[in-house]
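A lone chain, given as structure tokens: the form predicted alone.
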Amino acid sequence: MTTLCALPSLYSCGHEIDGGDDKVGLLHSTYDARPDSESLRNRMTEDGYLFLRDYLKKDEVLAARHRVLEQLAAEGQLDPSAPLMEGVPKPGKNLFFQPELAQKNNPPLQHLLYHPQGRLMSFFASFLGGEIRHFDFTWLRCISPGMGTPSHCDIVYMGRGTRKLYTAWVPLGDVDFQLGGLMILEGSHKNERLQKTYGQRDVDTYCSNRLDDPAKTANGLNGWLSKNPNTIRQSLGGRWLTSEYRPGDMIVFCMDMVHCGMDNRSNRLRISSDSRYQLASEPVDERWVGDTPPGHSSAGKRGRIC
């Protein structure tokens, strides 16, 4: 994996990220000095993210990866001539969002993300300073070679509960620059204009007094800010920050942080999970909890008078 400060060409949604030290850089590791929870909360307020190197147990991460790949292999999605843990998709298969693999028969992933005494849940109990709860829905991604996720903030997808909600992004395996990974727009969580406009949206609301409002369907608004990472950076300022990742790493970030996924320019799947955590005493977004969370389906829609 690359260890030099000089970054190679990076891409998101088919666009090469503008180069230069004022436009792109590396995430800084938060946990090197083993700071206490108050220091971590202060860092979150300042940076909007925490990059925790080697915080999770590597063997647990790899066990979760192995189970996901077993599931994909059983569905005929992987190239049988390649080693299972390489995660090479079968030619012609185009995978992206696979939450069903997290919800059914995946004890290793559920243990990694949600075991009450596990490293991840214990982190949030300490970080948030109280009893916590997690969303029952897990955003599992198995990204085929191709485009990454466009830039967005999570608040527009899960803002019906507390705003003190945090995402944990966990790479399930090594993720180098070619495989692509998470990118964060530096300082974007402090942009008040963005919070008062885009940050007030709910992708599952629709105008009940407009019969032809496309947002009424389950495939309504997508919530992306832009598919061009350079355009959004020019608009909001800051630099795109990223890294190469390894099993055991995790990034925690707040709901107002602009982020995106880099393109996968390898021949393998990029496998990662997004899970969400909050204080149990805070209100929760009903779309993402329960035995069968409704999510962005028609059951999760909410009408309003426009």
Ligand SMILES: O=C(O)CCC(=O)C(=O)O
The other form holds:
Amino acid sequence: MTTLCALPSLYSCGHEIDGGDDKVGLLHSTYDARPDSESLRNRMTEDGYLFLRDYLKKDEVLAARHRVLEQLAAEGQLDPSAPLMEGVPKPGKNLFFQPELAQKNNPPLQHLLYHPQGRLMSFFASFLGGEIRHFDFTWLRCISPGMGTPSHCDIVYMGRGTRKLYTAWVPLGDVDFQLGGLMILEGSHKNERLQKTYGQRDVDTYCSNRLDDPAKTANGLNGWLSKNPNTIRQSLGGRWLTSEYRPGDMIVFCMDMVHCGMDNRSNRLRISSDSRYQLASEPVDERWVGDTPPGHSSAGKRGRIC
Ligand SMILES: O=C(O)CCC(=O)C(=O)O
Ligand SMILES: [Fe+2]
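Right, the form predicted alone is done; let's see the coordinates for the form predicted together with the named molecule.
Every component of the complex follows; first up is the chain already shown.
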């Protein structure tokens, strides 16, 4: 029983994560032994995620970070007295989700995530074993000090195409425990009860036979599984797994994996991207592709008789 002391207090949605070796642990890199695609696929089936430490090119990651921060500085969001690369927000500015900064004017980020011969796309081509495609929408997050992303599974936001779809979470800079990065609930991707209930949800459907169903105009934020990381762990079992991250790291995980972004208890922005990849031959969720993906807007909503 020695690992407990390796982790400081961790927080999600204002709750301190329960401590103890059976409740929280460190992610271990999956890539140390340079495994072949088949063993990576087996590992994904077993664990629901792969942690690829130092897999991406650090200079490419930092170039993408630099461009994001230049954009935020130009918008007057940053404290001009702090070095740009520190990413200190101006007091009173509350940032969370900035996909528009990824869509426009960030060639280094587009290159990092989507260049056909880049490390990331090459990983998916060999992992999936065929021609791949990515979503055109990029979830870029510049998270101000405060609450992180509540626990959820990605399937409820992007499940209209194949379920064989994967998220790549990429920290754009160092992310220590204070800044608070991605956390994954061990074994949660195998929970059939969760898949048959919450996992069937589509955040953009509404009841067309119910007048003024609020889901018709919701912004996609009604997909959270829980805002309490301790009760969800008690209910599903497993440990919360996380790490401190550095530029070059990436985590790939499946659509049924419960995860969250920890609270940011620093004075800096926590900058990361998450992007999606699948086989080109599989059906795609139309909300997230094209020049201007409709996403959770009214064009992405679907009515059904309830
Ligand atoms: O970075 C975060 O706060 C959440 C990330 C996430 O939900 C994802 O990568 O799917
Ligand atoms: Fe997510």
